[in-house]
Every structure is written in structure tokens, then in C-alpha cells.
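Here you get one chain, nothing else, as C-alpha cells; it is the form predicted alone.
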Amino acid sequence: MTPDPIHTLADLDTWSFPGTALAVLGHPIKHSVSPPMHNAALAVMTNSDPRFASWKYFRFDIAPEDLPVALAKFHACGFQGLNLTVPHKIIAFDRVAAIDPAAQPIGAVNTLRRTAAGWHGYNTDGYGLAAAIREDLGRELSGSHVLLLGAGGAARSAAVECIQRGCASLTILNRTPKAMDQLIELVSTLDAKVPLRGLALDDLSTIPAGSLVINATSAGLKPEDPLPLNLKSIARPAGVYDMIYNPPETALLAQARALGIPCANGLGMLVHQGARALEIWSGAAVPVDAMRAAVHSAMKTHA
């Protein structure tokens, strides 16, 4: 199957599809597996509603300095909605017409949806999350000691959707203190009964047995990196979740495998925010087993 082509900017100066476009923006945007995930959702649709028939999914390569730019362009040319990789997400925040209030807290939006006054932006990364940790492990964030690690972007979403869905208690394990003090603050604000804390790598026997471990850094990416973690130096958790998706088995998920911790990587995570983003600009049921397969080809396709 030939792949969708990459869009760019300059393609928008002549832009003519003529039924509804959705799109993701990203550089590089070259290994996304969003348009088959959300165009393989369409088809589905379109078989209970013939609307969704036009309607189709694009990528375009935008570099982080083009998109207020971009964004006008989009809207002008009429996309019904986009999605936005790091670092659109942030860079987006503050030039888009309405937030959702469930975003304002994270300070980023992914997901954007055309109105006549602009782009109302959300981020459902965090249901996302949510919802793949109940699927992939069979728990809830609701009520559970989360051990969340990284400060950064991912980590924002991971800790506002975790305190908001009222957590057992929040502890935050980062490299650098300062991102991690800047994260604590941002959340305290928002529910101040769960308990929450900051963890320096040197004090982990406080961590509570049964916690729900959360990687939400980058470390995995690459086969070198270290492990975000060594699950051996905290009491024994209930479930290892990692953001990441590709590769499929990091180095902390594969330690998680060795030593019987109920574990998972991002995939999921990703098919659902992709899900709600299509339930945002469709107003329609959204097949979500239909955008795990073509996830799962895409994967393929891709390794």
C-alpha cells in the first residue's frame, strides 16, 4: 500500500480538496501512523453514515517557526480539525481562539477544532492515557499511588489527568529538580487532597507497594538509553505503563516482563486520544478497534 503523501506549507497556498480535511502537523512528521489509524475510522463510519465518505486525513510537515502561520492557513482553507505533535502542542496554546478548560491546566493543546471565530483546542492526551492503562492493565488512575516519571510535556498531561481522576497520591521522579518543582507547582493547585511530592533518585523506599509506574520520558527511544527506572529499587508495583510505542518493548518494559509486573507500552494510548480527537470534530461514534488494527499494520509497515 502506497504511503499518503507529506504535505507541506506551500501546498496550502493551493489547496482545493473538496470534502472535509483533517490533518496532523508535525516535523518530522515522516513516521506517523495517524492517517491510517483515523482514515481506516472513517471508512468504518461511513458504512452507518454516508457524510463521513468525504472525509479524509492528511500529514503535513510543519517546522515549529511556520505554524502561526500554518494555523491561519488551515482555517482559511477550511480543515474541520488538526492534531499537533511535540512542540506544536505548547507553541499552539497560546495562538488558538478558546481552550478547552480541561487543557488550560496543562499548558497545551493536541488536538484542534475549526469554529468561525478559530481553533478551539484540546488535548486528550490524558484521556488517552487513561483509557489504555484501564484497557491494557485493568486498572484505574482513580485511586491508585502513581509514580510518575519525567517533568516534561508528556509528564504534564500524565500528572493533570492523574489528579484530576482523584489518584491515591502523585510522586513525581525526575532527573532535574527545577522541572520537577515547576510540575509540582502547576498541579498542586488543582486538587489539594491528593498527596503529592517530588522524589529525588537516591530516596525510593518511600514509594508505596502496588503503584501504578508511569514512564513519561523519552528514555527507550533509543536501544542505548538507560533505564528511567530500576524496578528493582522500589517496593514491587502493580503495573508498569511506558508512553512510548515504538519500539514497542523498551528497556524498563522489558525489565517489568522479567520480574511478572503487568506491563504496556504507548500503543493505546495513542489509538484512544487519537479516538477522542475524531469524536471532538465528528460529534459521532468513533470505531476504536478499527483504529487499533491499522495501528498494528502501520507498526508493521513501519518497523
Ligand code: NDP
Given for the second form:
Amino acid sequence: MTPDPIHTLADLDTWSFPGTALAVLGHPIKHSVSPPMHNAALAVMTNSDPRFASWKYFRFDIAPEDLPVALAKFHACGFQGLNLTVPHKIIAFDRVAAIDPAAQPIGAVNTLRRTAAGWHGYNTDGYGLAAAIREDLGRELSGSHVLLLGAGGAARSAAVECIQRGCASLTILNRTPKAMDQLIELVSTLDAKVPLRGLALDDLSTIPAGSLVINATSAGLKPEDPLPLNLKSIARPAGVYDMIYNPPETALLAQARALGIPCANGLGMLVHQGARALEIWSGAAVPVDAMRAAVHSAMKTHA
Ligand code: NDP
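Having seen the form predicted alone, can you show the form predicted in complex with the named molecule?
To see the whole picture, the full complex is given below, headed by that same chain.
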């Protein structure tokens, strides 16, 4: 199968797609599996509603400095929806016409829906995380003691979702204490009832047994990366969720598997955040299984 072409900002000057266009914007964008995932869903949705036959999802490499101009051009060209990935999620937050209230505390958006007044921004990453943890680990964020590794953009979505869903407690651990403190300050205003704290690496004995460990660091993307946490240094967790999906098994997941701890990689989160975005754009039920199958198949060709 020929891979989807990578479009650029210049292509919008002569854009003439006759149907309903959707797109993912990133920099780089070469490794995104979102186009095959969404186009597979649209093919299935066409069986029950022919209007989706004219919908297509594209990918664009957009440099961060070009994003404001690009957002205006995508709107002028009639795009119905956009996904944003690294490094655009935070940059776009202040450049859209409206923000979904649930995305407000995150300060970042990954899904934009066209309105007459401009782009309406959402963040579906937290929804995707919660759905994947339910599906892959059989656990709910609600009522769980969560140990969150990382304090970047993905950790911000995860922390807000944990608090909004009423986790039993949220403990954040990050390599750089300043970033950890900033994240704690951000989420501390959301719900005073959820016990919240930052943790130093030498204080791991206080993590309750049966916690849910979520890796939202990028440690594990490269083979030489250190473990973001040695699982042997905490009381046995109930599960480990690693947001990384490529490689499919990080050193953290390999350790969890060796210790017999239920664990999963970030593919389910990718699928569910995408499914939620497609629901927002289309207002229709979305075939999650078809999206998952398309991602698995695309990952094989990316490997
Ligand atoms: P950011 O760059 O915003 O944050 C990176 C985080 O990783 C920071 O907390 C950073 O800590 C930490 N980190 C980086 N290197 C190391 C290391 N060697 N050891 C320990 N900690 C480290 O990235 P994002 O938050 O956007 O993404 C984080 C991960 O989540 C990525 O792997 C990304 O692919 C994944 N992700 C997956 C999604 C999915 O759908 N499955 C969706 C979104 C993200 P410090 O503050 O010290 O720099």
C-alpha cells in the first residue's frame, strides 16, 4: 500500500479537495499512524452513512512558527477537523476561538473542530488514557492510587484526567523537580479532595501497594534510555501503563512483564484519543475496532 503523502503549508495555497477534509499537523509527522487509523474508520462508517464516503484524513508537516498562519489557512480551506501533535498542542491553545471547558486546565489541545467563528479546541488525550487503562488493564482511574511519571504535556493531560475522574491519590515523580512542582501547582486548584504530592526518587517507600503506574515520560523511546522508575523499588503495583507505543515494549514494560505485573503500551490510548476526536468531528458512532486494526497493521510497516 502506498503511504499517504506528506503535505506542507504551501499545498494549502492550491488546496482543492472536493470532500470533507481532516488532517493531523505535526513536526515531524512522518511516523504518524493517524491517517491510516482515521481513514479505516471512515471506510467502515461509510457502510452505514454514505456521507462519510467523501471524508478523508490527511497529514501535514507544519513547523511551529507557521502554526498560526496554518490554522487560518486550514479554516479558510474548509477543513472540518484537525489533530495536533508534537510540538503544536500548547502553541495552539491561545490561538483558537474557543476551548472546551474540560481542556481548559490542561492548557493544551490535540483536537480542533471547525465552527463558523474559528477553531474550537478539545483535548482527547486524557479520555484516551482512561479508556485504554480500562480496556487493557481492567482498571479505572477513579478510585485508583496513581503514580504518574513525568511532568511534560502528556503528563499534564493525565494528571488533569486523574483528578477529574476522582483518583484516590495522585503522586507525581519527575526527573526535573521544577517541572514537577509546576504541574502540581497547576492541578492543585482542580479538586482539593484528591491527595496530591510530588515525590523524590529516594522516597519511593511511601507509594501504596496496588497503585497504578503511568509512564508519561519519553524515557523508553530510545534503547539507551534509563528506566523512568525501577519497579522493584516500590510496593507491588496493580498495573503499569506506558504511553509509549513505539517501541512496543519499553524497558519499563519488560520489567513489569518479568515481574508478572499487568501492563500495556500506549497504542490503546492512541486509538481511543483518535476515536473521540472522530466522534467530535462527525457526531457519529466510531468503529474503534477498525481503528485498532489499522494501527496494528500500520505499526508493522513502520517497524
Ligand atoms: P514532553 O517532552 O512534554 O515531556 C517529556 C517528559 O519526559 C518530561 O517529564 C521529561 O522530564 C521526561 N523525560 C525525558 N527524558 C527522560 C529521561 N531520560 N529520564 C526520565 N525522564 C525523562 O513529552 P510529552 O509529554 O508530549 O510526551 C511524553 C511521552 O508520551 C512521549 O513518549 C510520547 O510519545 C507519549 N505520548 C503518547 C500518547 C499516546 O497516545 N499513546 C499521547 C501523547 C504522548 P524533564 O522534565 O526532567 O525533562
